[in-house]
Structures are given as structure tokens and as C-alpha cells.
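One chain follows as C-alpha cells, the form predicted alone.
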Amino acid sequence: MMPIEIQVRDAGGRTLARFRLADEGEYQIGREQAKVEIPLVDGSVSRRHAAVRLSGGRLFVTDSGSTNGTRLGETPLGKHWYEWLAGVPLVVGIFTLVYEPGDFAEEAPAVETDDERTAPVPRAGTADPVPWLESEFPGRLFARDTVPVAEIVASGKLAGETDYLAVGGGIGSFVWVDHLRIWGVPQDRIRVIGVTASCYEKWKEYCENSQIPGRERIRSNSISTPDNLWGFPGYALRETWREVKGGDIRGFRHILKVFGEPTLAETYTPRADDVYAALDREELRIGWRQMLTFGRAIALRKTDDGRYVLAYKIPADQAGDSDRDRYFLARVVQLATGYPTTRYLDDLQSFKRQNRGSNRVVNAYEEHEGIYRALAERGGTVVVRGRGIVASRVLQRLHETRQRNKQIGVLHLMRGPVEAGAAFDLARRAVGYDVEMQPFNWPKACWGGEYRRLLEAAAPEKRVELLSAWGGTTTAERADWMAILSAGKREGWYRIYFGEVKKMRLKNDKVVTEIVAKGPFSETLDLVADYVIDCTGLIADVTSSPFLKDLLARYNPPRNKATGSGPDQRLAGIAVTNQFEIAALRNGPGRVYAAGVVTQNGPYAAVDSFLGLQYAALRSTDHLAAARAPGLRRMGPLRSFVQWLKWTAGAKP
């Protein structure tokens, strides 16, 4: 990844300082010089004013609750993350920050400044990059496959040693740690390295941006409960109990749904707020916060004593005056680093580059609340790209916005019509409005039934064949969504188009999407709209993560095969055994396991679902218990029942 240089300018356009961002992660902007990476010393700047995040070669920025606010171009920033495109000015107090990608000079030119207010920014003739922003940590120590423990200790950066180290800190890490705790491992033998206090913080951000606020229901079934490995009581029973206990006997409808789905009733799915609350409770029960260390994983290496060493960087506000670069030693490591980033399609990237500062084209997983506010005030036309659950949510939100302003039109762009759903053996998916209907993103037999067994037993080439047959973009069949689309067609505010996007351009303050329409003549068609919302989803390219990219480059572990094509493509994860161990990283008694999209296209289909994360945790924990790993005890029926009773009582494992 090329470094990015941020220039700080005054009101007259003079460059006061340059800051080089060489590492992925967050950088704080503020006037508190000792605790931020980009100090701007002036009364117009708050102590912690804003933050910049470098991820996947892209910059994002958010306001940190500053007194005078932060502005990106003409857009005042709120608490959400906004993409900061090259060339767009970021206004912080009296300062203007800009950057251009990939043009950082090895020898930076002199900085011209005589302004005392910007101290300690570099001055004329002293334009060396700020040293703590271009740290080479871990440097030469990690330039080999195996690192001597003696050298790690001698570095003075060793923060601690543990038996079990979870890298990621999200829900994938949480369920693994939950299993370890229930299997008998005490808190002081587990450590988690992550960047958020709660395991679901990043997932919640994705949900909210893709129009699933806390009151709405997520696409997961009742027994996929990451807070409860037994799956009983599931979310439906809990919701029923809460409502009936409150005097509402209609609460029984949730249970009836579970027994009648999907033929007699719509599939039950839990509310997002209920999932958050349940995870909060289990975090407290197992002592999650006591095991968590804030930090960004940089690299992992084997050690010469059969363990592993993780190099990581802690946040500036956690470090105080101490060194931010740390090492942690562990015997067993689990990697659950999640989706590295959202990634634009090529034509969206091209539009963003050519129209810097424009917020008229967004990915659905980005914060884009301003589009709905603007539509509610002024009306307009929106192109929704893609099909699937996120597109369904965005269409629902546009329909809700349209209740406030009828001058909203929706052009739904898909690559081609769907005449028949995917088939496997005797099963075939239903189709409605050119979308394949399925309650969850994989057939339910993938979770714990026949398809799971088939996939586990299959060779890599056969797995690709099976995953291609079972996968694809689907959405749940919900009566309210069908009613919205039916009304939209009847009333004329919703139209479907089929075609491949050739390019997008901005003309007369409108977004023109040029498509090559599907059909016998392949004619070209322009869709003119005020906004484009891309719903083609997240792409799990593990090489977008600098941490995983380094791991792949150093040890070259086998990769799974990719499936699909275009926006539906599922990229290859790292090959794991059926116990989710990365066998290529074994180091004597040391083991490395993985979960989530890191293992995509491996022995389990729904790796990024709640139940997929739990399944990976169960298989790896059982594997460790069978190997008599430290602190783990075998889990029989009686012991499992006792642990379940503790869970119901909220007692510690």
C-alpha cells in the first residue's frame, strides 16, 4: 500500500506541515499534542477534534465531538465515518487538510512556515516526516519465518504471554473465547487483541449503514445465538416470553412462526437490538472486557519455542507517554479479522476518482443518511444497483422516505433477469421480481444438515462446484417487501432495468449511468438520477488486510478456490482443516485457527453467519480439548448441562 501524505494549510493556502500515513489504522487530529498523531495547535481546534482512518488504501474521517465542528468539502461531519477522497478539503478549525494519493516524496520538500500556532509541526528546513507515523515496527525482527523469543524479550516491547490469543476482537473472536471459557479456560489465560470495546461494534455499524437500525430484524434464525452456544432458548422464545410476561399474548406468534416457517409463515428473525443486548449480557458474564487489549494487529510470526508472537500497535490514548508498539506471545492463536473493507466496483471507483467530493454515488455499507434526508426535502431519482437482502432494505427505506415526499422515483438496476431459481437435486429456489427467494444467504441444510456433511467430505474442486450451486444472491420472501415493489410498479415510481454498467458520469448535477442493456440488440441506455446506491455487497478479499497479506506472503499457506463471477464472486480464503486449523502454520505444539471470511470457500459454507462462527469455534475448541490443550476440559452431557444452568442464571462459567 502506498503511503498517503496529508498537507496542513492555512487560510492563505500556505503549507504548514505534512503528515505521512504509512500504516493502516486510526490517527487522531487535535490540539492535545502529546496524545494525537496530527497536532494542530490553535484555539479553534478541540483537544480531540477529529479522527482519520486508513483502511485498504482509502481514507475515512469522522468528527470526534469537536466544539467547532469538522467539514469535508461542504459537508458537516457527524459521528459516522465518511470517505475522504483525494483533493477534497477537510476543514478543522482554521486549518485545511488535503491529500493526494501515492505521490509522497522520499525526501520531503522543505516546509515553509513561520506560524507559531502550529507547533510542533515541522519548520523550514526540518521537514522530516513525523517519526511515529512512519514506524517500521516490527522491522527486521519479523523479516524471517521464525523469531527467537530471546530477541523479543530483549526488544523491551513484550507486553505479555498467554495460552490463547484471539486476533480481531469482533463476534468471531467473541464466540471462540466464549467456548474456551465454557470449556474451563480461566480469564487470565486468554487475551483478545481488537480495536473496539464491544465485539459487535463494527457489525452494528454495517447494519445501521445498510438500513437495519436496532428496531429492525436481521437475517438470522432463532437458534443462531452467538451469546448462547446451546441455542436454547432462542431469540423467538425470548421475545415471546418478554411480550407475554408484559401481558401481550400476541407474543406467541413468534413461536408459532418457528414451527410454521417457511411454508405456513414467514421465517422468524430477531431484532438487532435484542442481539446487541444478549451479547452485552454474555460479554459481562465471561469477563470479555477484562480479556480485551485495544490494539491493531500488524503481523504474526512463529517463535523458536513452538509458539507465536503477535506484533501490534495500541492506540495513542492508551499508550500515554509509553511506546505504542508491542508484542504478545501465545501458544494458540485464533484469527477472526472479519471483512477487511468494503470495496467499490471498478466503475464506482472510476466515478469517485473523477468526481472528488461528490456524495451522489455510495456503497450501501457506507454512511449515507444524507441521501434520504435530501430526498425527503427535495425529492429525486435514485438508482439502486444489485439484488439481495441489502437492496431489499434500501428499497424499504426509500419507500418509507417516499411517504414524506412522493416526488421520489427508484430505478432498480440488475445485471440480468432471473427466469428460474438455482437448483440442486430436487430443490429449486423460488423467484419473485427477478430475485431468488431464500430465507437465509445459504440453504438451511448448509448449517448443520446434509449439505454441511457433503461440503466437509468434498475435495477442493468439488467444494467449488457445490458452493457455486448453493450460493448466489438471494433475499428473504417477505410480504411487506413484495407489497412495496408491487405498489411501486403499479404507481409508476419503481422500474426495473437489466444491464451491465459501462460507466458513470456527472452531468448537470445528475449521475448518468450508462448501461448496455440485456436483450437481443444489446442497446445502450442512460439512467439519469440524483443518486446511486450500490448494493452489491461486501467483497471478502483477504489480501486487502495488511495483516493477512503479510501472513500469506511470509508462510504461503494454501488458499481455497474462488467461486462465482462479477459482484457475486466469493474470493478465496485461507485453507483450513475441518477443525478450522490453518495446518500450514502449525509450530510444534502451537496451533493457529481461523473463523469467518478468512476461511471462505473452505469446509463450511456460511462462515460469516452467527452459526458459522459458532460452528468454527465449536470444532476448534473440541480439537484443542482432544489434544489436551492447557486449561481445557472435555465437555460431556452432564458438564454441558451444568454450564447451561450457569448461563441461564447469568453466573460465570
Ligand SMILES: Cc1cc2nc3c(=O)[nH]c(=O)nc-3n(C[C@H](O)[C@H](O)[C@H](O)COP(=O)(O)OP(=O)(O)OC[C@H]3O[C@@H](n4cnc5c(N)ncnc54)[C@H](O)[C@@H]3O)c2cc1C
Second form
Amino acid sequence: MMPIEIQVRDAGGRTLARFRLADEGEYQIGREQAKVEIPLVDGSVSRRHAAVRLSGGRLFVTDSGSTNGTRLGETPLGKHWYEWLAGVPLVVGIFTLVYEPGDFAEEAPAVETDDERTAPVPRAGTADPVPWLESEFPGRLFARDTVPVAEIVASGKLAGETDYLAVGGGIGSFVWVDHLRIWGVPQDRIRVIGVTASCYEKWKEYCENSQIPGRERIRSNSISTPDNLWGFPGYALRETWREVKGGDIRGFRHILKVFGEPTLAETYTPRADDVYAALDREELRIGWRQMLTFGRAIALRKTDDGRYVLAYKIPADQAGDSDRDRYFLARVVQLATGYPTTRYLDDLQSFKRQNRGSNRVVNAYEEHEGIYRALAERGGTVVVRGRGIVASRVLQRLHETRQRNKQIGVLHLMRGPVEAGAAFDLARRAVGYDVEMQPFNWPKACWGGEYRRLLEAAAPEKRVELLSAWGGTTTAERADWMAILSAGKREGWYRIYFGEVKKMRLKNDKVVTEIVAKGPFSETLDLVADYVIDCTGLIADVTSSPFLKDLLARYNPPRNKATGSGPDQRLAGIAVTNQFEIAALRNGPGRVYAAGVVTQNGPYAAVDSFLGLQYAALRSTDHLAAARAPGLRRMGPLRSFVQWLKWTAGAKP
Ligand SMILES: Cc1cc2nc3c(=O)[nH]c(=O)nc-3n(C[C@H](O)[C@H](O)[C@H](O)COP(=O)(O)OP(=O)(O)OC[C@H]3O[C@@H](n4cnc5c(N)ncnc54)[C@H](O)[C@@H]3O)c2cc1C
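Show the form predicted together with the named molecule, please, because up to now only the form predicted alone has appeared in this conversation.
Expanding to the full complex; the earlier chain stays at the top.
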């Protein structure tokens, strides 16, 4: 296990000391230098103030009954153990303790300090390691591969049993549950554990933060309708119908687009609000809210009777005085927990660390409305990093903000020019303004045709080769967006830079991004701006999710291979079969399936898309039906047609 390095900072953000936690176990924080491993000498700190526990590469923290309390982010800590995630500040008296995912000490000394308040007293070893499983939920019960059901029952924490359990509660869970319901499974045999009431809440948050409000059209072509597995009528037909019925004959343009795209017309995409409304309707129809239990999944284990047990925590406001720790038993589990986190590149991370509290640098997927407000009021320069769907929306929003204040300049920073779009056989992506364009973000045939079969049949090495050739998601070619960029260049408020970032710093209240420019001279340039909006992405690293990390550590299921490198890297998901089953987790009749980005670089190229989620749901439901799983009936053309009629009438499946 890699040691974790904790930094102690003062109120000004200056690093006073670093402590390396190399061994699993408990470390005390307090004023009493001789008795604690992390001494913080100040009157605001109690003699024994708090404790940190390192277990399985994860950190936990608790308050030890201190006088002034301990805060983790915004949460005041009690005497329970809380997981301390990287990047979240831990406030102890006047000190702030932080660690970042990259803060793994390598050759650093165990303790290093230049401040006498944190000067360590040499100790003859650390406290005895206390495994977290002794006391932390789910406790020792989960310290093995197979858990006896009798012990789960005896724990008094068993909340229920079900045939089908969807973990995540996002769009990936929703389409799977939708399929199960349509295939005949009754509502009371399905349970969903998630943290949001509606399946699209997380996606909506990402969309809104990345400048796709409800009235706007989603950026990429969705190809499928997650609320309607038959795909007919699709969003374009529904929009046409609504407008024509309302007397607007121009509504036919939507359907004409579908027939003309991408050569005779721009690609049709629906308005985000229309997607939300359609999902609302289907949620109601299948009884989504009745199947949903609010909770955060902590760990999953096989049981001794061929099922699985999920340990989860319900939200504090729902628990009242009762215990928040619960178990659910299920025969079939589906994992669709989406992106574990937003991505900060290394240089952005170190900027954030050094300039704690600065809102000058943001990730486009996080809330950053304040930047547009400030720009509209005072003007300023913005560095936009990255290319793709989100960068295109952010640039459009900056252009809209410029309509209110012309004193806004945009420096668009990309790693290098795009000489030519990714090519595979005869298909080649179009390129405009150094951005590759959709469609053909994948050759069309990989969605449902021969390339899909090619990928399914390929060995892991071949898959990497194919996926690298096909490339990743990118933006659609849009005349309005092209017009904005060309006006920006002409009018001089939009400039493109190519280069690798060396470092970023705050100077005179400006963010200075130091780059080594691409080109024969490799000169160093300083891009000086008021704000940096990072559009380089979300992290698809499954080990960033504590829940999945635990699962991987326990059962070690095979992983797919990563493709690409640097910020363009597509990380490896958990390996699944062509039916989206995690074969390594099979437990007698019990099965675990996965969908979405959790399975990245697996048998289906477009896993992280509506169609990818529907495809995964279809394959796994068919697989279960063939195995005569409870409640599922085989789906022939007649039953499918009857179900479609029910869908059109809004009747229960
Ligand atoms: C800005 C943006 C735009 C997009 N636009 C399109 C588009 O136009 N067309 C398209 O096809 N696709 C699009 N996508 C892809 C889209 O994300 C996916 O298609 C879809 O939202 C992924 O669904 P999911 O269920 O895998 O993840 P999500 O919808 O993110 O749901 C996962 C849920 O699991 C929860 N969760 C995570 N861990 C736990 C845990 N331990 N316990 C309980 N719950 C947990 C999360 O909080 C989240 O609510 C877009 C993605 C983004 C980010």
C-alpha cells in the first residue's frame, strides 16, 4: 500500500508540516506532543483532539471529544468514524489538514516540518494498528469473501430482501429497471439504492454546470430514448408532433433533420427539458419512486446462500434517531454508479492545493455560475482548457456573456493541433477549429452493426487497438458554434493556444498558466487570466469510488485495458461479458451486472451513452430471461408490441 502524506496548513494556506502515514492503523492528533503522532501545538487544539485511521488505503477520521470540535469540509464531526476523502479539508483548531489523491509520499521522511508548533517528538513506533473492520460499518462481517446470511439477520440491520437490486439510481439503473419491469418483473421484486430521487438528477446537474440548461439541446446525438426502449416515437418525432399540433408547421424541420443528418442537415438533438419530462413520465409509469431507497452503497459481498448482501448507509435526515447502517439481500445486482468524480489535472490540483478557497480555477462540471456573473459585471480574461462537448458549451456561454460586456477575452488552450480526425477504414472524423466533430465519434456500425460484433469478439489487446482507432466522445458540428469561433478570431477576443502546462500560479490576483508552446521553438508562454475553466473531463477511474474500490480489493475481478494517455486517457473499467455480467462475481444462481462508464473499454464502445445503457440493459435482461431468473418472461415480438402499446397509453407494464 502507498503511504499517504497529510499536509498541515495555517490560516494563510502555508504548509507547516507533512506527516506520512505509512502503516495501517490509528494516528492521534492533538496538542500533547509526547502522546500523539500528529502534534499540533496551539491553544485551539485539545490535548487529544481527533484521530485518523488508515485502513485499506482509505482514511477515516473521528473527533476525540475535543473542546473546539473538528470539521471535515462543512461537517462537524462526532465520535463516529467518517471517511476522509482526498481534497476535503479537515479543520483542527487553527490548522487545516489536507491530502490529495496524488499526495503519496515516496522517499519523503516520515515527518518533515519547518514550524515548531508542529515539531514532532520522536516516538518508539506508532500505535497498535486497529483494523477498521473491528468497529466500522459493515464491520468484521464483511472481512471475508462470503458472508453467512444468518449473521446478517442476527445483526438486526437487515432492511429487506429482493430479487433484483440496482445500485446507483441514475440513468443506467433506470433503464435496467425499466427493462425488468417490461419483461414482467413486479415492482415489489425490484429495489434501487441511490442518492437521488429522480434517475436523471446527477446527469441534470452535470448538464447544468457544463452550460446545458433545460431549454438547450443536449450536445451529442443521443440516438436512443432512455424512457422508451423501442425508440419510437423518438424525440424528433415527438417534438414535431407537439409543434405541428400547436399550429406551428415549421415543426416538421425536426423530423427532416433526422433524415438529412449529418450531411444535408445538422444532427438533431432533443432539448434537455424534453428528456427530463419523458423520464419523469416513465418513472411514474413503472413505479420508480416506490422501488427507490435512499442510501449510499458501502460494500457488496457474496452470501452463503447464492445471493449478495449490500451494506449501505441511509441519509442522516431519514434515519432520525435510528441506525443509518443497513443491509439488503438480493439475488441479482446491477452496478451503475456513473462517474466517481470530476477530474483535476495534476497542475490544476497543485494550484488548488496552494490556493485553497480560490474560485479562480474551476472544473466545468462543478457549479461556476459566479464566474459568468463576475465577467458580465467586470469583464476579464478566461482560459478554457480542453476540447469537446463541454468546452464547446462553455465557449458558447462566454460568447453569450460577451453580449453583456464586450471586455471579455477567451484564451482556448489545447494540448496540440488536430491534424486529421480519427480514421477507421473509410470513415474519418471531420475537424474544425482543432476539434474533432460528431457524428462519426465512433463509426456508426459500432453502435449496432458489424463493428460492435468485432469489438465483442476481440481479445483485450485488440479491443484497445480498435477503441484507440475509433477515438472517444466529441462535439457535434454546429453552424452557430462555428460562427461564434470564427467571429471571435476575426474580432480578436478568441485565441487558440497549443501547449503543455508547466504550472499555474496566482500573481496579483490573476491566474498565470505557464505553458510550453507546441511548435519548433517550444517557447514558454504565460497565459494571464482572471479565471481558468477546465473542460478536460470527469474521472472514469473505478478505484476513485470507495464502493467499487472495496469490491475490486475483495474479489479482484479482471479489469479492461486503458487506452490513450495523459488527459485523453480512457481508463479501464471492470471487465464484463458481452451480456454485461461481471463473471468473477457469479455466486451460484446469483449474478452481478454492470453498466455505463463502470465498464469502460469493454465489449461495447459507447457504454457511457443513453444507447450504451439501453444496450447493456437489453443484453443483461435477455441473459437473465434465458436463465429463467425470477419474474422474467421471454420477450417475443407479440409481447413486445403489447408492451409498446402500454407505453404509448401510459399504462403500467
Ligand atoms: C454533461 C454530460 C452530457 C451528456 N450528454 C449525453 C448525451 O447527450 N447523450 C448521451 O447518450 N449521453 C450523454 N452523457 C452521458 C451520460 O452521463 C450517461 O449516458 C448517463 O448519465 C450515465 O448514467 P449512469 O447511470 O451510468 O450514471 P449517472 O446518471 O451519473 O448515475 C449514477 C448515480 O450513482 C450514484 N452513486 C455513485 N456511487 C454511489 C454509491 N456508492 N451508492 C449509491 N449511489 C451511488 C451517483 O450519485 C449517481 O446519482 C452525458 C454526460 C455528461 C456528463
